[in-house]
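For reference, the chain that follows is the form predicted alone, supplied as structure tokens.
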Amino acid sequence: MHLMNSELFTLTYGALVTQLCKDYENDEDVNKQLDKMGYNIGVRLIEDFLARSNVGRCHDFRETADVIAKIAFKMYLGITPSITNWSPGGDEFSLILENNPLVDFVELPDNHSSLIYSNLLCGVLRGALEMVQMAVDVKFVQDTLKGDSVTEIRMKFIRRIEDNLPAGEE
């Protein structure tokens, strides 16, 4: 398999968030194309991910959380999160960035500041998230680019979502 180099991958996200900048009038409108496109990747993704990571069906959250963290950040950013901040119920946490590697070059202009950089990252999780029957809400808490230590992404899990067969299919 060949693997883009990590520089060429950066450079081409940034040219495309610049794009976006350019297309819309404001980071609000941005940050929702940005999240509409990395869901169209994660539904696609996950398919290429299930079947070259060999991972089975998630029991709960929590497993979910490690393979997200553990492998599928791992396999295609290079980087593993850590999972921190879990809630009570158990159905929210956040994976701390240490790196984010779709920053690297980046200064976010002072006229961007609400922009979410890296708001790809969470239309994936989200939308490789639904295709395996879960509904999630993803975004970004804290950013470099916004002068935080860290990099935080909070997930929550909103429902497991049903198959809708058509009566008597299974």
Second form
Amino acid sequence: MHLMNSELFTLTYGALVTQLCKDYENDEDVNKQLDKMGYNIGVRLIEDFLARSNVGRCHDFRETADVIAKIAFKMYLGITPSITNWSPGGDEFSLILENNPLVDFVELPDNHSSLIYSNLLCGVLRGALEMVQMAVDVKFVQDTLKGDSVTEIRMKFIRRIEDNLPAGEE
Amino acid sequence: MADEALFLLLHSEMVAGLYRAAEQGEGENGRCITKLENMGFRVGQGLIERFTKDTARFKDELDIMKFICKDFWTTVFKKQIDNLRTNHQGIYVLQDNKFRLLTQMSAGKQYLEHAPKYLAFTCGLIRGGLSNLGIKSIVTAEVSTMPACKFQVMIQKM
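Moving on from the form predicted alone, please list the structure of the form predicted in complex with the partner chain.
All chains and molecules follow, beginning with the one already shown.
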């Protein structure tokens, strides 16, 4: 039963990406769309996350990284990415995904070489963190779908969002 | 294992995203329901393929419908279909009194017109699942009071 559940998510995500590839002419637009949808999911998912995880306020970006990798990824995707490649300033790190559940049954056709298949994840992380006053930049730098040995998501802290400002985007 | 909350949010954002794009004239206009239905169809096909790998062969059509109402529905929506009715001539009505993809919406009547958007994916899901079990069908849905809904399956004889 559990297995089936993860397949439901993976297959549904796959159907979405396939549909977007039909709707938009170039991969960049699909990437943008996936990021936007991810953002909208992230801003709502954070509420569920805070309610269920009992995680308190993070004191620094390292703690945030830990919470994302060990609690959030585990809770929602059943995997625990490792955290590596910290920048000297401690404002940038990488999440290494050995197995990305989103790509379980996926192969990229040749004519979609610029497609960032799992780009939804970047949007989710950006959206969720924005709701806890952190502006971050999130992008894929390695992807097993493109022949890399692991999937790597790079996260960069940009700034703290002041409480009294409305959330910036969309 | 992916979490249910994530699936629910993905589904509602899929609906919202398609409609947003159609309004802005991106993508093709006005075919959102069909697109959602087609996406569901693909997912239904894939799921049933993996799910029936180790199950015994089905006796007949009714046996397949029961499987959809129990096992299939439980894995996808965490509950069984509440009522299955048939005229024994190829029409089945599956009633879910608390349909998972509608429970997050307000029950007020003013949202009733938006309900079809949130049912199209599931219509496709049923049609896709049945199609992979060798049954060609047309699936439609209707809501009279949220969050209850009925899916009507019309078997197409080949």
